[in-house]
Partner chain sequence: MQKIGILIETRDQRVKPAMYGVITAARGPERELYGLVFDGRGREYKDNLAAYGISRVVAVQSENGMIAWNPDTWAQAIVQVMEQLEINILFGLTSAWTKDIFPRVAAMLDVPLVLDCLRVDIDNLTAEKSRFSGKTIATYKLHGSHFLFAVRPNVIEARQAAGTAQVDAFTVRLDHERMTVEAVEQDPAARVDLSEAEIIISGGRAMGNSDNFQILQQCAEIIDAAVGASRVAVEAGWVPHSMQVGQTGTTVSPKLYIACGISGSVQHFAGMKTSEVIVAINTDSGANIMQSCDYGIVGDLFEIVPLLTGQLKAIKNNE
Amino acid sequence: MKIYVCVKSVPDSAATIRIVGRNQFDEHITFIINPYDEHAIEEAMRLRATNEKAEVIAVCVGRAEAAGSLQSALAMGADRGIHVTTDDAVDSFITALALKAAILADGQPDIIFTGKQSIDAEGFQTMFRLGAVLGVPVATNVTAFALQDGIATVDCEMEAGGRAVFRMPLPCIIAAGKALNNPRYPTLPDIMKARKKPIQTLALASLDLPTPSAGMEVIGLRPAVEDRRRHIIAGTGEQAVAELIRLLREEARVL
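Structural coordinates of the indicated chain alone, per the form predicted alone:
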């Protein structure tokens, strides 16, 4: 069984982001493996534990520095990695095509795990575009996963607290939510062993990808500014509650 896990290198959420120019930011900060992808790796490892012939391959599209995130995936237990390198920022259309080309050049996938989103772009698109170009079903925000007789059964968290259960034949794509599992933390021996695991490097330009029919471009970036205003609500308890509800409904618009 070939299990592929798509991972992304993203800025550390604790880093201070400084915007440079119109649509770029200073990248001299710490980058980490996308936290949702850690749940994808953990689920891949649990599946491998049930199949002694299974192999887990981590796949990443990104700059040379993204190799650090692949090393993190290997330290968590992935057997080897594939790094599609590019110096350009690529959108979800190109990323999906690159992932497809890299995976199919390596072998036929039985199952592909991803995170449900990345914490930088939060586009929620790549797994669906990958499913479309591969012609396989996709389930996202997966909170429970089981595999039996070539059928994956997943629980998915929906909006407003809803829940859906899907059954999908292999191959398929599973986009992990945080409730799916608790990712393991690599030990020092795991980190040392990961340095000896192979990472295949492919240049994006060498993949001869088709020109996508559409694309996305970052037009501009600007820092998020919180506009906080203080309200002092006076009066009796009933009056204060009534005024609070009015503010939430008419000004905050959350009711």
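By rigid core we mean the largest C-alpha set that fits within 1.5 Å across both forms. This one's a predicted model, so the numbers in the text were calculated from it and none came from an experiment. Numbering follows the first chain given and starts at 1. Residues that one form lacks are left out of the comparison. First, how it differs from the form predicted in complex with its partner chain.
Rigid-body analysis between the two forms: the smaller part rotates 44° against the larger, C-alpha superposition. Core-superposed difference between the two forms: segments of three or more residues with every CA shifted 2 Å or more are 159 to 162, 226 to 255.
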Contents of the next structure:
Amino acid sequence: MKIYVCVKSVPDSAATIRIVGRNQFDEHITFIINPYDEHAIEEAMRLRATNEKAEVIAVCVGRAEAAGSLQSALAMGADRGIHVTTDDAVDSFITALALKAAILADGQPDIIFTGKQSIDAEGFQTMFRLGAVLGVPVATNVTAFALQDGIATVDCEMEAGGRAVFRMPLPCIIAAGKALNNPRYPTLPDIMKARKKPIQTLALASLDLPTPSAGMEVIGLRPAVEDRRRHIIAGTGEQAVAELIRLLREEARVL
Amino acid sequence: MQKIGILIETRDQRVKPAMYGVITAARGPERELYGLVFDGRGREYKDNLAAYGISRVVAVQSENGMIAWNPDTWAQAIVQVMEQLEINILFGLTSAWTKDIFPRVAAMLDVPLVLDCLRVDIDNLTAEKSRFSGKTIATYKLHGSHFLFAVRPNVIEARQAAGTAQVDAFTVRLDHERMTVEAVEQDPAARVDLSEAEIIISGGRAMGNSDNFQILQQCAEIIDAAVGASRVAVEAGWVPHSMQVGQTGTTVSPKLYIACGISGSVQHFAGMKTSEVIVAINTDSGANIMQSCDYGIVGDLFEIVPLLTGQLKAIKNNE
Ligand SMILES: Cc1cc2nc3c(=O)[nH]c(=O)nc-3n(C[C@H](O)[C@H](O)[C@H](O)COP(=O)(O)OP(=O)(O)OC[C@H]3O[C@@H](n4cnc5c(N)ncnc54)[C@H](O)[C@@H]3O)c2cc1C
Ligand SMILES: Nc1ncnc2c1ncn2[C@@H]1O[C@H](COP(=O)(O)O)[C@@H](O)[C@H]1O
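Please supply the coordinates for the form predicted in complex with its partner chain, as a counterpart to the form predicted alone shown previously.
Below: every chain and molecule of the assembly, starting with the one above.
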């Protein structure tokens, strides 16, 4: 059984994003494996544990530095990695085509795990584009996963705590939500062992991808301004609350 | 005339209030707005939708009547409606439903999609959305034959536009299902989805336990608010994950966000920083949230929130 996991390398959510020029940012910051993709790896590891012949392959499209996030996936237990390298900012159209090409050049996927969203682009869509180009079904925001007789049964989180249960045949794509599992923390030996695991590198340009007929580019980037009043209301509790209500009604007009 | 489709979300046989801001965002000269309704109704919504500028209500159904929820078949149906009615722009609300349908439609048509837009410029085919967990706003330029936009609830204020609408049924032919739906369960206790609420009162680590959330609930009932939480409160098991606001929870943009005993981490802010007004109640005047709020009260939430509830109740009773 071949289990593929798509992992993206993203800026640490605690890092400061310093905008450079019109649409770039200073990339000399810490990059991490996209947090949702850790849930994808964890689920892949749990599936592998039930199947002796299963192999988990982490696939990443990104700059040379993104190899660090593939290392994290290997430290969590993935058997090997495939790194499609590019210096360009790639959109979800190209990413999906690159993931497809890299996966099919490697083997026939039985199942592909992804995260439900990347925390940098927040696109919510790469897995669906991958599903469309591979012609396989996709479930997103998955909170429970079970596999029996080649049929995946998944719980997906819906609005206001609701859930939907879907069934789909393999091969399929499972996009992990946060409630799916608790990702394991690699130990030091895990990290050491991961250094010996193979990572295959493929240049994006060498994949001979079809030219997408559509695309999305970031043409501008600006800080989200926090233009807040910062009015700290003084007085006793009673007074402060009365003043707060007055301000909310008369100044901000939201009550 | 440019034809724009809008996926109309309903709850309990009513158009979700946040839809009207989405319709407002899609409106413009030389544009014809089509409201796509999937819940088996249409005529019932006509007047409300027309009041915001929709001129054509399309009641989408299959040969067997109403199309039961299945993201794969709904997406197929939307693609057929768009192709047959020559709609090349589709709008919707950012919600759990659109996060499951819009990317399918975009992938089927191989066209661009921006989910969770803060602003859309239809003439230039650009859209603004958060990037890097709310720290920056990115402007996207889209290229393609069709364009999909899902707008964050409450970021665009609804404005009425006089108009009338006609209702047409549209019957789609559904292909085989690639995924089957075994069950759909909505939590009956959940009143409004957090992301659509106009007022949210949230509790963090300082809440201490599950029972204390009652204090927030009591206040919420008076001002018709939804109750949210920080990740700490969720991970401690005090409240369900559906109540978590933030980078790994729900993104919200209410008129009023009241944070009680929440320090204001980057990850929490990622989910609520586009709120119109932020109020912080915190014992620590140096807490992060005090630097990024509109109104702050330095105090113990167990004293302040009940006072707030009491005073709001008194005002409500007098009005
Ligand atoms: C990858 C990642 C994703 C994350 N995603 C999220 C997310 O989606 N949402 C989220 O919220 N967090 C998220 N976090 C966690 C985040 O970093 C913070 O740890 C969390 O938001 C802190 O929660 P808090 O404000 O409730 O707790 P604390 O930071 O501990 O703050 C508690 C506050 O309560 C105040 N206080 C104490 N007693 C009282 C009292 N009696 N009355 C009033 N105030 C009092 C304190 O002064 C303090 O400011 C994420 C973290 C990571 C690494
Ligand atoms: N460059 C990439 N390399 C590998 N996987 C990716 C990449 N971009 C997106 N993905 C996968 O697609 C998911 C959704 O990403 P997004 O569409 O950006 O929100 C992520 O959680 C990843 O699993």
